[in-house]
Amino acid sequence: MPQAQVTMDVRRVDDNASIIDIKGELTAFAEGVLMDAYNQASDGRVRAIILNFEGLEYMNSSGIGLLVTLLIRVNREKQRLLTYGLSEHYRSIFQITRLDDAIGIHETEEEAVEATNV
């Protein structure tokens, strides 16, 4: 059975936000890793989850589907989902799929963190 080719580290920015650093491939095999990282990042008080895609090597349609699943969970918890570090290719995919309407896309970590305080 294939295994996830991804690691995700969680960093707490402040009381309101956590960052998930994604390194590797975001595919269907990453579901458990992503949901574990979300659970670690979201302790009930965090109002924003920031996904850092600077270490992303590859994401397929199943990976996009995982982001939609994560977005549903984040919305259910009345949290916000933000990103930074997306390549131009993946920014285009976010626009085509309209994920950019629901997920805040930022250039840098500083911009994403600042957006959590708005």
The other form holds:
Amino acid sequence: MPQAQVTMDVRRVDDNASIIDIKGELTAFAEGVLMDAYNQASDGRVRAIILNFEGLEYMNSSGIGLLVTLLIRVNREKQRLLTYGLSEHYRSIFQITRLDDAIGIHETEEEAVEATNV
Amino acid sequence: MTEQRPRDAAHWARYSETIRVPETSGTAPNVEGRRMVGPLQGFGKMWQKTYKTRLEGVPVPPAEVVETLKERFPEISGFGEGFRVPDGGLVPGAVALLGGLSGVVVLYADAESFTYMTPEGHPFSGWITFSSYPDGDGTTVAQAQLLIRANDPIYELMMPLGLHKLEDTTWQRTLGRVAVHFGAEGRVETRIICVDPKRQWRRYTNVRHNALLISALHAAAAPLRWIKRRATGTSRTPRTQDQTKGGTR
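Could the form predicted together with its partner chain be shown next, to go alongside the form predicted alone?
Whole complex next, starting from this chain.
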């Protein structure tokens, strides 16, 4: 199976939230990387996971499927999933796949972090 | 933010509020004017079903497998003429009709995969992705992966009564036929995971779009419509009520 063309770095913002910086391609091959990043990000008492899509270069329908399964895991842990840095194109994909019904979309990191405290 | 055209832009359907079926003149009442729904909008438990077959000993590139499946989908899937592919083929945004009952929209398509998304009223809410890729030893694999929920409580009740099995049989048969088409053995591996065992009870109102129910009611009311036409002296006209509901593509 081809290797994932993606890196995901995890940053802890505060006690409540972690950010996963996604750089590269979000496809089926990114599953292991995404789930490892989530496990690292949700360490401790984290109540919100923020996905930073500023470095997203490519996403296919399997990538969107990964976000759905991640969302289910996040909900099961009673956490919230938020995003920022989506380009107009990827916002449109969130709309058509109706992920925007369930995942908070924000313009900037500051807005997303602020939203975790609401 | 500077917007460059992403590499995947041509592969995705464009956003539209509701589905518009070109040139059907109201023959797709369970699709025309409906919204597309993903696995988050359905009612029942969420399932990820993966069916795959290894094309052992067949030096066929993944892109050729996907191209063949796109071109011959009605025949290979077994839906036959019941699956009406639009003139332009299975390109992003295309609407394919399933009999008179429902349909699917091509959400995504590239050289090595394509994905259908379902409309409101379809038995399932979610996505079906067909793809092909080289396995670790270079063998080409053909795969169908579903991420779905039953769309409403009626369909959820039908899942253990045969809907699950029907879905499994359909895609196992499809992949078996893909393998046979390329001269491979055709053994299909199936993996089923319940991604979310919770039912989304707030979505019970999805039943108002149930394609089976709406079609059955429409059929049952046919005598009344015939009597009304006789009484008023009007002739039969095609259903057009959904045509103005705002296809925005």
